[in-house]
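Single chain ahead, written as structure tokens, the form predicted on its own.
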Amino acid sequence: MTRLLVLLGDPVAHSLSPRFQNAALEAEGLDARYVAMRVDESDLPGLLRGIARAGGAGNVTLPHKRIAARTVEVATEAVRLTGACNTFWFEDGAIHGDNTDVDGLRGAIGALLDRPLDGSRSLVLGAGGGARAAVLALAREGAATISIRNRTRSRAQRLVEEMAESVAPTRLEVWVPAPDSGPVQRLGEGPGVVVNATSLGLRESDPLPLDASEMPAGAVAMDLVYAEGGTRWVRRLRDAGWTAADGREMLLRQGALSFERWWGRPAPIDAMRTALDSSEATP
């Protein structure tokens, strides 16, 4: 019987995950199919449980990762620490969940940087499930301080309060504009990573998550959103001389880790990368 693998989220039409996951299934000769399914928040728990208990598995993307974390029955440490789940499967009579975004982002950061993050000051834009994975990834890579900047300050504060203990000795703080500097507050000097963990960039018309003039000296930018030719934010930063990458490398790495959770075998990463490199994002 063909095994169903799914991507659950809203939106999902732009996703490249089906392209490289199906290439992986073909390369390994596995009888399965990976499809993207748009799902509303209220339907997510029931659909996830039904697919898993029928022998399927899958990924969860924006904006449902925190709901997925509350739905799975056996959670990994990454899910418990972030409160977000992006990968699920059925094993030993229970629905298991993991957050492969954490190690996927760590690998993407390592591919982008030529130096360790030890002692750095980094910035995470957003306060949802992707932001929580970014915080844990940056902390595990050695960031000394991580600032959280979010449109709704109370959500940023909640993230700090819920994750501060689990990422110690890394210090978490809410980004607060200086009263005499208008809307812009520079992070200060020193290397680090600026991660866009918001959904800004899914549409070309979206505002930039952070202006190039706000980038801290020595930092690099990692956009968890991806688009053909790079997101507008990535293109703008590169034009201004910054090192920046969109979310394709993280997407690939977290997808390979998800494959390993579902099948208990190494992912055919070369076949997955070839499929991703040859694909085009849907506008």
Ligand code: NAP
Contents of the next structure:
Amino acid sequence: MTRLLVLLGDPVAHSLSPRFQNAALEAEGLDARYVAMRVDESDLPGLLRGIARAGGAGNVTLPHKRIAARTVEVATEAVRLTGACNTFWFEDGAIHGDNTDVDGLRGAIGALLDRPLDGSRSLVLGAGGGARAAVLALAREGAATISIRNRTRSRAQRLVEEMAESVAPTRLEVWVPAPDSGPVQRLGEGPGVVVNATSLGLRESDPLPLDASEMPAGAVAMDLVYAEGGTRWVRRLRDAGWTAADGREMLLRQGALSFERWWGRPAPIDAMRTALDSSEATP
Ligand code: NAP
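Having seen the form predicted on its own, could you give me the form predicted together with the named molecule?
All chains and molecules follow, beginning with the one already shown.
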């Protein structure tokens, strides 16, 4: 019987996950199909439970990762610490959930950065599900301090309060730039990663999440958002001489880790990468 794998979110039409997950299924000769489904919040728990109990599995994307974390019955540490779940499956009579964004981002940072993050200060822009995964990823990579900047400051404050204890000894703080504070480097400590975990960049007309003039010297930039040819932020930073990557590498790596949870075998990452890269040429 063909196994159903799903991506549950709203919106999902733009997602590249079906493209490379179906390439993975084909490469491994698995009788399964991966489809994206737009789902309202109120339908998410019932749909997730039903698909998992019927032998299916899947991913959850924005804005439902936090509800998914409350819906699964066995949660990994990454789900418990971030309060977000992006991967679910059925195993030993229970619905399991993981947050593969965390290790997906760690892998993407490792591919971008040629030095460890020990003792560094990183900056996370945003305070939603992606930002929580970024905080845990940076902490596990050894960041000494992580500053959070978010449009809604109270949400950044809540993130710090909820995650500070679990990421210790990494120090978490809300970053409130004074009008004349200049680049983040003036805050001290070694340069780390500036992560855009806001949804800015999904549209070409969006404002930049951080101006190039605010980048701390020596830092690298990682955009969780992805776009054909790189997001505007990534293109702008590269033009100004910074090392910057968009969210494609993270997307690929979190997808490969999800595949491994669903099938209990290594993901055919080369086939997945080829499918993802070829999607660039598609309008
Ligand atoms: P989310 O939970 O909805 O959070 C969105 C964040 O963006 C919030 O911090 C929000 O600030 C901020 N924001 C939204 N509009 C803004 C604006 N006009 N100006 C400034 N800030 C704004 O979403 P998420 O799940 O964290 O995802 C964030 C982005 O990361 C999405 O584009 C998602 O596709 C991407 N992502 C990519 C991957 C990957 O594998 N590459 C994985 C995860 C997420 P407020 O709190 O003030 O509303």
